[in-house]
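What follows is one chain in structure tokens, specifically the form predicted alone.
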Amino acid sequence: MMQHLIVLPVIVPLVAGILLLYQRQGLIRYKRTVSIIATALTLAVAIGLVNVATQGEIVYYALGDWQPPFGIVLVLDRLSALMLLVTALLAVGAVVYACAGDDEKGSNFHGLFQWQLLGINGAFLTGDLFNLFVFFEVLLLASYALLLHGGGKARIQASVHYVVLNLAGSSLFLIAVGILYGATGTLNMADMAQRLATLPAERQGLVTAGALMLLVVFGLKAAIMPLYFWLPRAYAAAPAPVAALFAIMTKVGIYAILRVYTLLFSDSAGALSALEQPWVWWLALVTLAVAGIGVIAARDLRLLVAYLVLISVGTLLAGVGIRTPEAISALLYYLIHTTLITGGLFLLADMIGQQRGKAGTRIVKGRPMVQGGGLALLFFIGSIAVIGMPPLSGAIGKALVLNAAEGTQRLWLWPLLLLASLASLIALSRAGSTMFWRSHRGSLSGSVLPRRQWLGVIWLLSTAPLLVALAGPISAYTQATAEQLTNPQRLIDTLLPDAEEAL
């Protein structure tokens, strides 16, 4: 039964999409009461899959029965575990949030939510490179129609870059996995590793053009420089419930990066080991130096969110880049806060702007908003948490990060990260103060906020107190799903028990 479990994350919001899409007329009572049961029945499920993966063991499921190299396999470990848990943590508040009226703007809103659901999980469970390109295909598709969702000129603008350059991006994939499998004769991610530990020398170059094309590809995703420049206008013209969701998006592409090369590239691969590290490292320094310029540069408050993503990009592929275990371990335990805290900013953002009239999220006075206090409030705290001030999660995540790094990477990320931070602290100042303590002249702005709102930004932003409250448990945890991703042999093991028969 337990192994069972697994393929429920994508079975899941499947049926719901499938669901939600053919009574696309129906009631939106039925539409908003189908979507929040399957996402709240996603997150049951991954809580499971944790407390599976909790105990150390990799599991694997075999559609069809067909064992792998051969069949197509969803495997569960405990990053993929996580990975899981973030994304329906964050789901839950998005969809909350939609439900109080953003889901009514348009059509499809929750099938195509579900869809997405289906396309993240599937990446985040897929054991084999043709299906993690399949699963972008599927979350990328439902991406496209719900950054349109509810019309508008610069959401029409935004989604055009937006598609247009993913769809570069999905060739250049499809590209790369078939010069891989044209190398190894495998698409499976364990035979694949396996294969490339005995690669003839006369086939590296050919594996190394494919593993920097996917390099390419994953970067695209994560939103590394110079292929960040999508995400600013994309991320602030969606939809609120859409930003949100879109905050787990990056860190997609930062698993397929951790995944990809942590088990394909390892040290078994001999020459072809660690090729993504000192171009991750050096791109995700660079990453972080134009976001913080970027944060500072912003009039707009969802805006700002957006570029404050791009400084948890820039700080997690910085783990990426030291490549060791305690890196990883910190990069995953800020991975958690940053993808909960910023979800919940763009949520906070649109109820600000809400308030705010024809103001607006844009960064100048308005008029005092009715429910003020409350949002300053959320405000406040989301700020101290994505900043990296104590005594919230940010502090932790970052603190971790900067002392994971080792010699001379010291010299480049600390003054990088702590700059970056600075700018963000600068900037949060300057909106904050700037819409809450000067506007404070004229009638009250706005009407009262409906409560799922209140609720959506609750549920994300509280998770800041309550990952300090739980560091220890859940650094432990991500101290063995490094432990785990830098021992690739266990993988492969479980996987492919026979080989060593076999070879």
Second form
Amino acid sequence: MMQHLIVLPVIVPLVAGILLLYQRQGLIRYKRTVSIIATALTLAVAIGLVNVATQGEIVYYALGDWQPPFGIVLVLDRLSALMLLVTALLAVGAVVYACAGDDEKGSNFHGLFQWQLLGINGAFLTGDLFNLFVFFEVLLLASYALLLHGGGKARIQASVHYVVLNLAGSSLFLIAVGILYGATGTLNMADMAQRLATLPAERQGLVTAGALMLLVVFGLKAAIMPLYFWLPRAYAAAPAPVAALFAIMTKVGIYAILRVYTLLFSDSAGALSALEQPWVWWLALVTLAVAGIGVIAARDLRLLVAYLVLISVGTLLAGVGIRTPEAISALLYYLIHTTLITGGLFLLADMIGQQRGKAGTRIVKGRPMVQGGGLALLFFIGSIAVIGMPPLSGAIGKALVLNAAEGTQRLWLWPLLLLASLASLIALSRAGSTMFWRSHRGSLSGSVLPRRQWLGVIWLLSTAPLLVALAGPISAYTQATAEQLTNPQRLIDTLLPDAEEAL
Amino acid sequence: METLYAITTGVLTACGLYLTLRGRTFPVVVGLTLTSYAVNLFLFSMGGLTTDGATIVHGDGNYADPLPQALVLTAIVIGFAMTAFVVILAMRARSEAGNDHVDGKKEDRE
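Could the form predicted together with the partner chain be shown next, to go alongside the form predicted alone?
Expanding to the full complex; the earlier chain stays at the top.
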């Protein structure tokens, strides 16, 4: 049983999704039960996998027992275990929130939600480049349908852009994979890394083109500077639990950049090593600057949170651009924090919008809210965390990232990151004071919110103090992860033990 | 054969790109479809073009690389599903917004 644990994050949502296909609407109690049990089970599996990964060994699962480099493998190292755990934690919050009533606004919510989880988990586990494409498509197709959940003009408009852009991105992904396969003759990432070390000089141009095209695709998913324009509209238009789950989607792109480039273009790749670094670094800085402006300019709370996601993307990619083990460790800590907190803020923004009635999430004066006190408290906690003010987790995350920059990198990163944080401080305090304090006189607006919605938000936002309390063990884990990532030879040796004899 | 193949892929990609950048949803969908054809052809050629070879490994050593064929098969299936989805989406956008512009705007009509 233990050896099959790795494949469970893919199997559990798959089976649950199939079960949930039965009847498009109705049977809501049965569907909610299945969905929550499946998500909780995925969480339990993720915790088990983190336990396995903590022992420091890399484990792989050969699907159909076809051994690498020929078969498709699922690889479990510290990074993928960590990402699975973050996804599962986020999914539990989102699914509990959705059970308060959002799931009844359209058909097949829970089934699609589980399949989205299947795609995300698969993308984190796979060790094969083409399989990564397949899992990307699974998660994208589920996300297209989830984005449309509930319908409405804004959602459909945002979806058209999102779908067309991602279809173009998928085409580019296939071209890039094709080029890399043509140049190296393999799709297994560990095998490809090994072959790149002995690549003939005349093929280097081909590999560079393929690798940089791949960066465009991952950049589109991660919403890096010139490719982010779809994000604010899509995230602001998505139904709240879906927007919360989408908080992990940009991180899938960042994970893919981290995984592919640290493995394929490590020091052993010779002239090709770290070929993505200047692109990622400078574009991350531009992303930070643009996102800071966007946060200030946003006139809607959901749009504001979408730009906060963009700031986190900029920060994370800056860490990827620095490329030292310290930076990777710092960005992984920040990644846990930012995924869960921005997810929670999307849910919270939706709750505030529900209580304000006609004013919705627009940042304008409205009538006082029935449960204004509780919402304001949660908004305050979430804001402190996301801005990066002590004593909550954002402060530690940002400080770690700032500290990881060296030499002239500090000159660029420090002012930009701190100004972006200042921008979010200004924007969030303006939004909070307008919505909670500058209200019209008059009767209270809104009705009491369902308990499940509170539970979902509190589940996600409570990670802010928890991440501080457990900062020691978590940063020890991320440091070990960074160390594992910067030594890709160990992964290659695990997957292809007899490669040296073959050479 | 290589030249013909390369020209076909190139022309398909150029047409697909041009149509994808149009302002109406129908040309965009057609453009995406053409791009996916071009990508499938491109992917197919990545194992090297073989004439008169066995489809899988055979004794005499002259065989076509089977992996790109498997990849193309997967890509075709996925591309087909995506096209079906984007057609329905375009129709819904048309009925919700009242026109077929990708931004849902009316005033850009020439």
